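Take a look at this single chain in structure tokens; it is the form predicted alone.
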Amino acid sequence: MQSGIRSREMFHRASNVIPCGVNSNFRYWGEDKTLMLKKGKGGYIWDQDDNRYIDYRLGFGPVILGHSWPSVTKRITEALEIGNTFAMTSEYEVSVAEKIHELTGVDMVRLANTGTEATMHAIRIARAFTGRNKIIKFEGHYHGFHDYTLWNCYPPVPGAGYRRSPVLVAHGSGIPMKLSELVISVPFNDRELLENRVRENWGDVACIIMEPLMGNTASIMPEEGFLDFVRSLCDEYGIKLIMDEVKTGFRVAKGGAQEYFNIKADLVTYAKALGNGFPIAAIGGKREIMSEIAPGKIPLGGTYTGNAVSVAAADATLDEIKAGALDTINAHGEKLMSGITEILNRCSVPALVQGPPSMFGIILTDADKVTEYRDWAASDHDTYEKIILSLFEKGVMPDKDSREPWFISASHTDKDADYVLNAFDDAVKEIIK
């Protein structure tokens, strides 16, 4: 798929001044293929060519409610009149922690700006909190663009070496290589390894890090008891657990991957749905560990945080989680997961369709099952690329990268999944012949 004349013209002019035309790396995809936005509305978004997409990357998965939704941009126009930014605690703050805590349970909150500054922020208390330095994170799993985390998160397959003893890999230039050495990766859904690894580094390990499901590898499901054995791992060995919630907070259930898992995390990082696409994030937890962020104690700050009009939208947004926006998004999803696996199995297309409604993945493979990068790694990532290029073109917008689940907002009815499902199928017929 190439971009349309306005776009190609928009982007040229964007790549004078910003590297590749774009201000952040996943946007780019290619000097003639990287489309230049014009506006969103609902459940749409349209290029500066004026072709419109329903669209089910959503910003990655932010946008929960949909593009320009009435309550949130009539929240954050009352903002505007009070202001933006104080360095000082305003009512929305409290308000928006409060309602933080009555949907997910956790006992106290800190906001931050994004969902890297969140994890960023959860580690350094860990690490105060516990006073050891290493961290232990799970291949494919990502936590943001800190030098901390960004670590097999996408490692070449085999460059990562063997999966009982990986490679360390970098994501890329400009992050010391140091730092590997407070880093531990571990396959995810594996028991046996992971628990080795906590034996043999406990005392110097403060945190272990995850994603509940695998946001950023095609919603990759925790095996029935994986989460509790990490719970009971890191209550065994005075380890503090990090539930990485920055896709699934408030998008999975009202409460996230805790409430959906029944699961307790030490803290846990939430962002992205938070502020319907506003750039908010926060930091949640146990009012022991919590408590400790203070001047002498755990440095913690930030001075955009809790600015007024993401804090109002974060406000308006949650009003509309706690009244049911997501019963809509679920049952929106359900629709699209049933019909795609039907026209895969029709076509006679090996594929597995997964995770939760709101943040499916679709991965094709003739596995049984897929529980670690790895097996997503062995997927055919080329097929399911040349299938949503097909989308495209049709109008219809998953990210192409199939490590990307398809997000799912309130906005979205039930004549844009019929139509999805007929271009679906027109896809498949057209790539597999």
Ligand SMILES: Cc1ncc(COP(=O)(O)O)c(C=O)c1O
Second form
Amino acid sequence: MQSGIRSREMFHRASNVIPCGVNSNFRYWGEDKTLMLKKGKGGYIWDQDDNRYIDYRLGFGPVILGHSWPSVTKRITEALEIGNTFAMTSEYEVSVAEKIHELTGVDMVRLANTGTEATMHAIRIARAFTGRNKIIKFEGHYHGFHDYTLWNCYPPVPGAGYRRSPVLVAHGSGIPMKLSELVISVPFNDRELLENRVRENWGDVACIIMEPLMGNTASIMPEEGFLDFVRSLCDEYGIKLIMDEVKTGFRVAKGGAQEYFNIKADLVTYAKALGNGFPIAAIGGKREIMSEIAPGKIPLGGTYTGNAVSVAAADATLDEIKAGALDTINAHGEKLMSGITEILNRCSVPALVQGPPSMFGIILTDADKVTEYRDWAASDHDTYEKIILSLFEKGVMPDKDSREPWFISASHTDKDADYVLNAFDDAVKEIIK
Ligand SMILES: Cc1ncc(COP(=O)(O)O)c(C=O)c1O
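Right, the form predicted alone is done, so what does the form predicted together with this ligand look like?
Below, the chain from earlier opens the complete complex, with every other chain and molecule after it.
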């Protein structure tokens, strides 16, 4: 889909001073295709040419309540009366930490600004606490833009080698190859391979860092018992389990994936839905580990951590989550999931629609099940992208990259769902014709 004239003009202006005209490589869709934003409100966004879209990208997940949600805006406005950044703890910070503790069960919390920071800190905490340096991660799991984990996030297949012994592929240039010596990558949901790697390396392994479900690979779910298996391996070998809940936290359940899957990690990272789109993240965990974060022990800091705008946004967002915002979100997601499944079946497009209703994924595949990144890699991304581009033209915007789930907000209405399903039906018929 071509962007409109005003988007194109603004894109060219932006490209002069911003590489690719965007502030994240993931937002670049091509020279005449990158849409530029005018505004967002509730479940909708408008591009520069005043085209309206029902927004299922939600800024890659965070805007769980909807754009410009009134109670969030109000609390931020109130907070700004006292200023923003102090290098001293404000009451909002205490309140947010208490609410995170109450909702998720983590004993203690430190705040950060982004998911990248949170996972970087969590890894350092695990390394410091265990005195070990290596980390185990899973193929297709993404933990942000630091060098520690930008390995085998979206590797080309077969470039990443044989699945039983994956070759470590950096996400791009600038990531020192030396760091790959500290990373072990394993396919998701494979108990045997994980156990082998743990047995061979456990004395050097500080942590297993994982997304509880594959929020960066079409919401592929953990198989029955897999998370418990990882938990028990960690316990047996003194490895810390870091659950990266940057996408799932406060979204798949009030207590995030720990509640959804009934699992307890040693350290948990949150961001996205925590602040309804404002930059805030958190590292939570067990008291015995978190209480070691202190001067002269485990280092952790940041100038903007706990700034008033972000914590006020989180404070108000968590109140809405506590009050039941996820009920509306889940109902909308369930309706879309079953409607989309029915349409794809009826049109004989082999597909799997999976994941929690608040962030479900669609994979076009004739396989009976998908369990790991390589299953996604073997699926039909081109047809998926064509269907989504057709949806863009109809005013519906999930991400066109099939790895990205459909994110639902509390602002999406039942009427939106009916519209989306009609549009999806038309789009599928148009593309498979
Ligand atoms: C699971 C996960 N961890 C970490 C990150 C990085 O978060 P941020 O983009 O806020 O740095 C992301 C971002 O999408 C993510 O999905």
